[in-house]
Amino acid sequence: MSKYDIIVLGSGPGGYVAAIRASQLGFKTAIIEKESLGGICLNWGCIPTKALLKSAQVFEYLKHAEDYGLKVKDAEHDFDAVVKRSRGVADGMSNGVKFLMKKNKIDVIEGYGTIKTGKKVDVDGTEYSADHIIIATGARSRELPSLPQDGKKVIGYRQAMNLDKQPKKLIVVGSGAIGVEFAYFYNSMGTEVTIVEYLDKIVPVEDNEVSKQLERSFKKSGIKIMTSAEVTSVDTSGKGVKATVKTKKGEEILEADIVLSAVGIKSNIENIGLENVGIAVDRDKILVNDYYQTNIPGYYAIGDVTPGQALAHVASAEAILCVEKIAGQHVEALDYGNIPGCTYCTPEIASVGLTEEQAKAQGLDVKIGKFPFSASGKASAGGNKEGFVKVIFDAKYGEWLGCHMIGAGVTDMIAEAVLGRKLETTGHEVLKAVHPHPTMSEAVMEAVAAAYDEVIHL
């Protein structure tokens, strides 16, 4: 039996990062993967979807070339080539992880891993043991009883990025990050898209003003949006799909080629041996403490299988913290209130901290500042005037409670707010930090200035 210091089950952005940090700290490490190194994020999630979205964005630029004083005749897209490029990007990233495993002298064990008592893992009949076992098996597309996925006419995100043929009509059920990103992509490619959202607004976790702006932008681009609506059944017996949608006004039948179910994720915790070991689970999540230790000594869990936000950067942060704690280093528990969220449709969305509604619900006296990109020189020059930056500060102490952005490139701007909140930066400190001109990031400073009645360019 092979013996390791640390074995990691799963090689997504939680698992492979845990393995690398473990190796850096001198642990003899192995990682087990049943499919492709990099997990869903690199192979079927974060990375390939961004490649698809970039192709859509470039195509949008070509279609609006005249807005920039340019002439492009008969711009066309090749759907197969767009998908092929996306798969190529994903393959490149997966190969990058292979290189990192080799560089860090991490043993890669291919196969299906099942944890056992006594700090052991069975991989297709071969046993391995370790002092510490980290579970990082991730998640998959969640299925609703009313919306069973057949992989052809009713699909999840995985099939959505690898279709053989572009659908003429697409119904997207759910308007979280996955739903709106695919809605934008397919709409840009020329598919007729309808979004069906159960709650009363799209991107429901976002600030209300951000949600309203995205709805305006999507409707302007031709996407149909149905909120407070529920798909109660689907009929796939014909050539396409007929979806029965329950709304406040009654039932409506929508017809499409394909229905994309984007209603969240389901943790991969079945059939990995949790019951054999006695690891505690609650509501589809493995229970852990602040350092990702389960109730059974020597077994840990990170990423989408735990109760924190199901985001790649959260899994990576948890991985590093978990391993450093095992190594005996002094570590601080992760602040889940300061985790940025990003959505990569156009316009992009990025946010961190409390929304205006949440801050007021907590009874806080707040100062709110908002700066529209229509007043930004860089946004005007780039033809990206949609959206705004919104900041929320505590009126009494100046604490930066939240930051919400919608517009071009905002997913690259949100880190300023995350770092500022981490360092307990006040609004006046942001104001006195000189921001470069002309940039989109100036809007952060201007929004803060607006909160304190010092805005110059509004």
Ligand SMILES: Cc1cc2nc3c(=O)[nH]c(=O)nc-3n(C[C@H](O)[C@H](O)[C@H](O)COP(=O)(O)OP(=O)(O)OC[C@H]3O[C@@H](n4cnc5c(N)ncnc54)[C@H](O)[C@@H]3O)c2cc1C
Contents of the next structure:
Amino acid sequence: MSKYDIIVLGSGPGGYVAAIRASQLGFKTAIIEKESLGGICLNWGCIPTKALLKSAQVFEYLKHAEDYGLKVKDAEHDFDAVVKRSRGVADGMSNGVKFLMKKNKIDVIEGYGTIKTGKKVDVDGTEYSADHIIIATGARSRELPSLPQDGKKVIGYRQAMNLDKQPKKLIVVGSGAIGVEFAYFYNSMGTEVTIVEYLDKIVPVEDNEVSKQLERSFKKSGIKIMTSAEVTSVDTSGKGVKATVKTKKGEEILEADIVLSAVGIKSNIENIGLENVGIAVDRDKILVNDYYQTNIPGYYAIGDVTPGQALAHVASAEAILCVEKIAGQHVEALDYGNIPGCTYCTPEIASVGLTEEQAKAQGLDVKIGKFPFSASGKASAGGNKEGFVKVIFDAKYGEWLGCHMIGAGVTDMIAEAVLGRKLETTGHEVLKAVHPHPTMSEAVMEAVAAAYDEVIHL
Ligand SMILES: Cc1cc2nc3c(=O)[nH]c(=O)nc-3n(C[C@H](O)[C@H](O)[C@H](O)COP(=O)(O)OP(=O)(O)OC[C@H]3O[C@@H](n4cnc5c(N)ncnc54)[C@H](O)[C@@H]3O)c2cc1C
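Structure of the form predicted in complex with the ligand, please, following the form predicted alone?
The next block holds the full complex; its first chain is the one shown before.
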């Protein structure tokens, strides 16, 4: 039986990052994967969706070339080629992980892993053992009883990024990041899109003003939005799909070619041997402490299979922390209150920390500043005047409680707020940190200035 210091089960951004950090720290490491290296993120999540969205954004620019003084005759898209490009980008990233495994001398074991007592893992009949086993089996699309997925007319995110024919009409159920990203993509490609959201606003975890701005922008681009609405059943017996939607006003039947169920994820905790070992779970999550140790010594869990935000950067941060703790390093527990969340439709959304509503609900006395991109030189030059940056500070102590952005490129700007909050910066320090001109990032400095009544360009 092959013996390792660390075996990682699953090779997503949790698993493969854990394996690399383990190897860097001198552990003999193996990683087990049943599908493609890189997990959901690289193969069916973050990366292929961003490739699709890029095609949509380029197409939008071409359609609006005249706004830039350019003439493009009859811009057209080739749906197959767009999907093919996305798959190619994903394959390239997965190969990149393969290279990293080799470079770091990590053994890749292909197959289905089941954990066993005695710190062993069975992979399709062959046993491997280790001093430490890290479970990083991730998650899959959640199914609602009212919306059973058949993979053809009622689909999850995997099929949504790999359809062989573009639907004419699409219903997107759920308006979290995944739902709105697909809504934007298909709408840009010319599909008639309707979003059905159970709660009373789209992108429900975001600050109210951000949700409202996205709703305005989506409606302007032709996306239909139904909030406080629920798909109670679907009828797939005919040519397309008929979805019964319950709204405050009563029931409505929507017809479409395809319904995309984007109502969240379900962790992969089944059939991986948790019961054999006695590892504690709560609903569909493996319970862990601050260092990702489960209740059974020698077994750890990270990423989407544990509680906490289901995001790639969270999985990777947990991976590094988990392995460094195994190595005996002094590690600081992850601050789940300072995790940025990004949504890559147009306009993009990026946020970290408390929303205005959350801060007020906590009884905090706040100072709020907002700077619209319509007042930004770079945004005007780029033709991207939609959106704003909003910052929230604690009025008494100056703590940067939250930052919420919507607009072009904001997903690349939010790191400033994450770092500022990590370093416990105050508003005045941000204000006095000179931002380059002309950039979209000036809007952060100006929003902070607005919070302290020092804004220049408003
Ligand atoms: C459409 C979509 C878009 C997304 N976009 C973003 C984004 O822009 N930014 C972001 O931060 N996050 C995004 N996410 C979320 C992100 O993909 C996940 O949070 C991340 O992949 C979780 O990483 P993980 O390592 O926990 O698990 P995963 O990436 O799910 O990887 C788990 C791996 O384990 C393997 N596995 C499972 N069971 C076994 C077994 N028994 N034996 C062997 N192998 C096994 C699986 O095959 C898989 O490869 C997106 C998700 C989706 C679905």
